[in-house]
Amino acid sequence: MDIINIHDKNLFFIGGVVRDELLGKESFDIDLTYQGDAIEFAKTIDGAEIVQINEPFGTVRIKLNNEEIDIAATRSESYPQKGHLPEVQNIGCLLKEDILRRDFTINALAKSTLTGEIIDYTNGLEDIKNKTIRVLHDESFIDDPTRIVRGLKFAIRFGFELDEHTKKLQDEYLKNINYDMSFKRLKKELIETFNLNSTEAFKRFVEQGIYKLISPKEFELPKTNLENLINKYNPENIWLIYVGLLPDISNLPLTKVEKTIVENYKKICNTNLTSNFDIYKTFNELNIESILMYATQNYGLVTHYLDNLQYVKLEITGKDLHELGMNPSPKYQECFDYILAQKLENPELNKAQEIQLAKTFFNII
């Protein structure tokens, strides 16, 4: 793994980076953690500069070869209170304790910088040639929940299946769900559980009953393919299209901008949508992310506006209605929608044609 050139017996790569060259696949992150003082040993490293320190955590940036590098120093934790952030201990550990902290056996590989050893303590390596995920121990889901939605984003992700005991526990959980929980780490993981549009990933968390995580209101899935609309129109907020279809989601701490995004579909659901105006007048001024979720109760009237009608603009303006000699007032809104509603009906119409209806609307002769 030649990704950094640090070799150290107590420096290893571990996590996700081990799982993924084991794969074959690309890792976007990665995670060192030193057995001791991380922060004391980059001070060590030739030619490494130190861009910031966390001392309660123990970890420590370096700049090394123009690239900035994260290293943790080995800790084992605790959860006072579950479902909520850990409480670090023991900074500097043992590599094990380090490694039996964490939420599934693929996910506790650890590789040696100085040998390209794998050090694997839980049978990580069996459960990866198996295509297995399981948790480290009986208490994981309780510890955090959110590691239920972490299992379904590896799931999707490499074709993998949770284990029997596994599954078990998480069907137990999600029968007794404790809702004092972090819900800003839920949400993180949601984001990258859904930002890869899967539509097996919504099956599996609606059919499971991982949804309950947010809220114990019932939901059932929609018909609707999402991942090929998603696909076809790229909005920017894939995750919310999923999980906002959720009856509530208001556990979850959203931003201006996504709440605006859930509540413009439910505004849509009670909208009557008869002709093409009203669906252009409606849709013309969302988020795709709204108009997409709508699709779920009626995908022919959102093809049809995101193919056809949001493609129709007018030609004429105000400067045109002026020079007709009307003076500005709201009347100009009202003869604009007048010509829009003919043209969504008839796209052909030019500029000539506008004008001509704008004379007609005005009693102009």
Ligand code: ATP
Given for the second form:
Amino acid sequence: MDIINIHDKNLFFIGGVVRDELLGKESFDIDLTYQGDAIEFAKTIDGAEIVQINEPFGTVRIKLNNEEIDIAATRSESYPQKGHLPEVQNIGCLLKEDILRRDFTINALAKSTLTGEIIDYTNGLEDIKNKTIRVLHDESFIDDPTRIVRGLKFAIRFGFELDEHTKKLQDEYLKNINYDMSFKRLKKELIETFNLNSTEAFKRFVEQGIYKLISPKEFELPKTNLENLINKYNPENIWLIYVGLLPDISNLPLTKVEKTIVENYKKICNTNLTSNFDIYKTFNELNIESILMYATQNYGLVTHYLDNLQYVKLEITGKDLHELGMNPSPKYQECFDYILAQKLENPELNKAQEIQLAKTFFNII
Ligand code: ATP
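Could I see the form predicted together with adenosine-5'-triphosphate (ATP) next, after the form predicted on its own?
Time for the whole complex; same chain goes first.
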């Protein structure tokens, strides 16, 4: 927080940044809120250049000492349409009202930029000390069910637990989910949660029934530990390896690549892979994510491919076949497949042996 060198009695650090500082963790974005008119306030900051103004939200981005800083005005919110984005009510309201629109007490702390005092209207300090995640009111999950996933994310990230009453509210909500919600926001939280690559997160997600936020179809926790495989192969879409295992995620807005990953996973689940050649040909075409998902169905087969088969490469090329007197044709591919099938059984085959196999294939004496 040292980079922010603005001190004002109405300007506060707020939310995650205060929580992270108390936990001794680094924060990636620094949220500042101004009690009053943030845009007018920004204009008075010495040496600050206004970069962007968002009137409807009362937010302003300034550039100060080469650093871009966002300052939001305090605001209160309401949820006329439960599960969707809130409506902004009162911009420039009292800090307390801004605090009370937040998700958990640990995220509802403010710190004065003037005095460094922590402002704690919701007992967040106590909850941080006790490693507890607590909502601010009983309607919290009804207003915004994505908070259930956020709660899981923070629990895993910090090693915290839901307080008993919050857990009860979560259970109640999960028994009566309103599927008319913003799945775009839910997806964002799922990505952040499962990109943490935690078996424990997935376990809680399934065992607590949080997965039902996406679809009510029943799902059982797979026994495979995906965490180690994911660490080893470092896929881009970690979250999808977990969430894509659910029977139906059609509510989530997926990109084309994400859709393909899930479709391919489902396809291999319905394919009978018996020979090394089948395994190689099938997996070689797929994103690593689909392959890792399939580890929940057949761990041995996936590790066999990833540890051994995927590295098998033919040395023989089209040029070699040409030199054997064969003109380019679809037969080339058939010949390569013929050799590959044997090389997968015996990876020690060298180039001379591959050429010998090509001769056999083409009946060249
Ligand atoms: P992270 O380290 O994951 O960024 P963060 O707490 O900063 O954690 P953000 O998603 O950036 O998370 O949100 C900033 C702050 O906005 C939160 O600390 C919280 O006070 C508030 N907030 C975010 N999402 C919600 C929500 N769905 N409902 C209520 N308040 C929220």
